[in-house]
Amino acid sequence: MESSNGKPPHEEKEGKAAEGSIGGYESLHRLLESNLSPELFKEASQLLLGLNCARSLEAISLPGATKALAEAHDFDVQAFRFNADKEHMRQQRIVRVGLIQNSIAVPTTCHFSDQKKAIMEKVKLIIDAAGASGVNILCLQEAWTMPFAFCTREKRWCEFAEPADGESTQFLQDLAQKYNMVIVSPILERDINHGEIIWNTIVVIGNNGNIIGIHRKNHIPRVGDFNESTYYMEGNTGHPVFETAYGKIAVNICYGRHHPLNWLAFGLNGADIVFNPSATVGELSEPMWPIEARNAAIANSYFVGSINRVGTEVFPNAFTSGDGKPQHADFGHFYGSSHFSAPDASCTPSLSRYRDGLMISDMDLNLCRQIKDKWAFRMTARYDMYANLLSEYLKPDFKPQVIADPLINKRKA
């Protein structure tokens, strides 16, 4: 597949390899494509990406307007189709879904208003590309209106927090209405009605420009630099599923992807698609990135859209995570690599590790039920047993169910 600028992947960058590249390539998929024979690349792709309805994932041709925007503003754009088997009793339920990953637009030393304005201007161009492509549901990355300043522990970054119906939501409401598009907007929320508590929140904007609802991040990381409890609280909104004009969607924000029960809860509430807007760096999590969302899609019989921001964000003041490492002024490289996973274990290639990007997928939501019928995970699960264990585990006098070998101590004697 050609890149968004029409050049073969190995010709995209000349001279010094871009930060975040893999030997000068934008992604593992493009590295393999450029260095394997077509026959061997096809076989490797099938092993890495799986098969959808017994076939390799199909690429989608996008409008010229989308390609022109990608070329003019240097962002990666890819598009693929997930099929489902034809049914006798139901029509196809095809929805076009998009993910946007982006770097910040100006240095973190700039005035906060200028930073936010520049990001919004940059992202609007990619939203326009999604709109030109007929995307029905679009999800942005975690805290998309600001640099990922959490963990610097500097409270001044709280200035980026805004009400759920604030500036960024109003900005996106116009675009949602213009393009008849549902938009999922992850922001730092300031809860005006409850003492200005700050939350890590997504706002779901309907295709008519209305606010359907919000969800607040359930799990706060406490690992390395990513100790974000300085800024916001654990969420209090449960595991809502939002019924939109195009399907039932949910959002598992960032660190929640490491918690299988979090994924499970969205599935139990009936989600067709679960988005995972994130901000994570290579040294910390990259081996987990292609695994967790794909596993969640398989285990819960829904589609997953994984979004990670991209680039290295350098802050004015150095900080330390208290883990013995020297102080530093950045978190490392946010490696992008946004992608889709399907309930049948197939997935798309990933977007660039260092460029902004738009990933688009047509997906037949009928695949969710077909996989439920095939594997019967819901029918064979023992929720009563799990619920009893969890109930017992929460008791102060809980004792693990461990059966010890009675001969252990005798051998030691």
Ligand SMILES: NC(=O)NCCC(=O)O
Contents of the next structure:
Amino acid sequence: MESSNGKPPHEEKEGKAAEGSIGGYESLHRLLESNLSPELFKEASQLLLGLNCARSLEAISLPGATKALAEAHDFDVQAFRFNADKEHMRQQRIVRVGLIQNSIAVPTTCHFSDQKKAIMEKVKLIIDAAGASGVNILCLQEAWTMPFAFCTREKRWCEFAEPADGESTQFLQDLAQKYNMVIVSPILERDINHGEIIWNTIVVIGNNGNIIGIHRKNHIPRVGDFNESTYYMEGNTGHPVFETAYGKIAVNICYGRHHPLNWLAFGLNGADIVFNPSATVGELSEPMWPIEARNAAIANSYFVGSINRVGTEVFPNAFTSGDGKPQHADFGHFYGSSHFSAPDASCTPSLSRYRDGLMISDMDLNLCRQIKDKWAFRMTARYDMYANLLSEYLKPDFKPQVIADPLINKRKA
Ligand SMILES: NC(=O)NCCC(=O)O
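Beyond the form predicted alone, can we have the form predicted in complex with the ligand?
All chains and molecules follow, beginning with the one already shown.
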């Protein structure tokens, strides 16, 4: 949507491009939409997003109440539909799935209770919008109750950790029940029954407000300012798939998306939808962001919901990145851009790079099996061959299978 004087909307509103915008636009998709002719935009869009059942992805309209909440509280809301072919012997399995991205709500210098309360208050409004839209399964962003303070290496941020059945879970249990919605809640967990150990955890809350189970982040980053290994260890919960009233779901937490075997394991356990709640910044990972999730959806014949937080979080004390550059007090810009990818290689556009948002998608889960039948990736995967390689690789005397050219150093001048 371009404004009346041809300027991108936020440039006009704020007199300058918002931090994280692309020349004043919220996303690449919106930049293209505003600057290409409708015919060219349609073609570009089809190339970028792929086709679903041989057609462009359809946008769906949402109730007035959702739009009113988005308008009043300035969050981006977008909604699309992934179709599957109609089958003779199986009913459609359509579920409405939502992703929420958000910035923190007050400065990181505020009292911790006030920070958490303010985030919960703002996220509640977006959950209300998801509820008003009839969302069945909703996933929040990684460590949603707090700033992503792990860059600082300061242990005081551990105060945000809470038991899996703690305050934020109880808060969401009420909303899950109210809206008959499954909610996936990524938190910093404190395991009080095991010596107060801290984990990066997701809690799956069923549509009756019950806790179905938890999963703990499998792969912990040691890259850039993501000093998460200072706070928690690799998870001990394997690759659970949660069978909910609306489908089988799993959660690959943030940095796990760089590990194809992590994606595979959730697929082998039967997931139809895998969420990837994340916290990641532009320079480090943005070129990977649209590729990895989409590739996982294709390779594993399931839907992926990718979520990233938004905004720049400034911390009270400056820290260094161990790269010889000056100390700094922020992590860089969390670029939002939450979106869905489908097993047939289509995907939605992304939410805003700088505003809070709610991405909604209807998806017929039958598409997962239809794509398995079409591409037969499971049938052609040769898992036994790879199981063998991996078990050899794990042995201390493993020798890489390399066949060297015997003439490699024998070329005459
Ligand atoms: N939160 C987290 O694991 N971030 C790591 C950076 C990335 O994977 O992009």
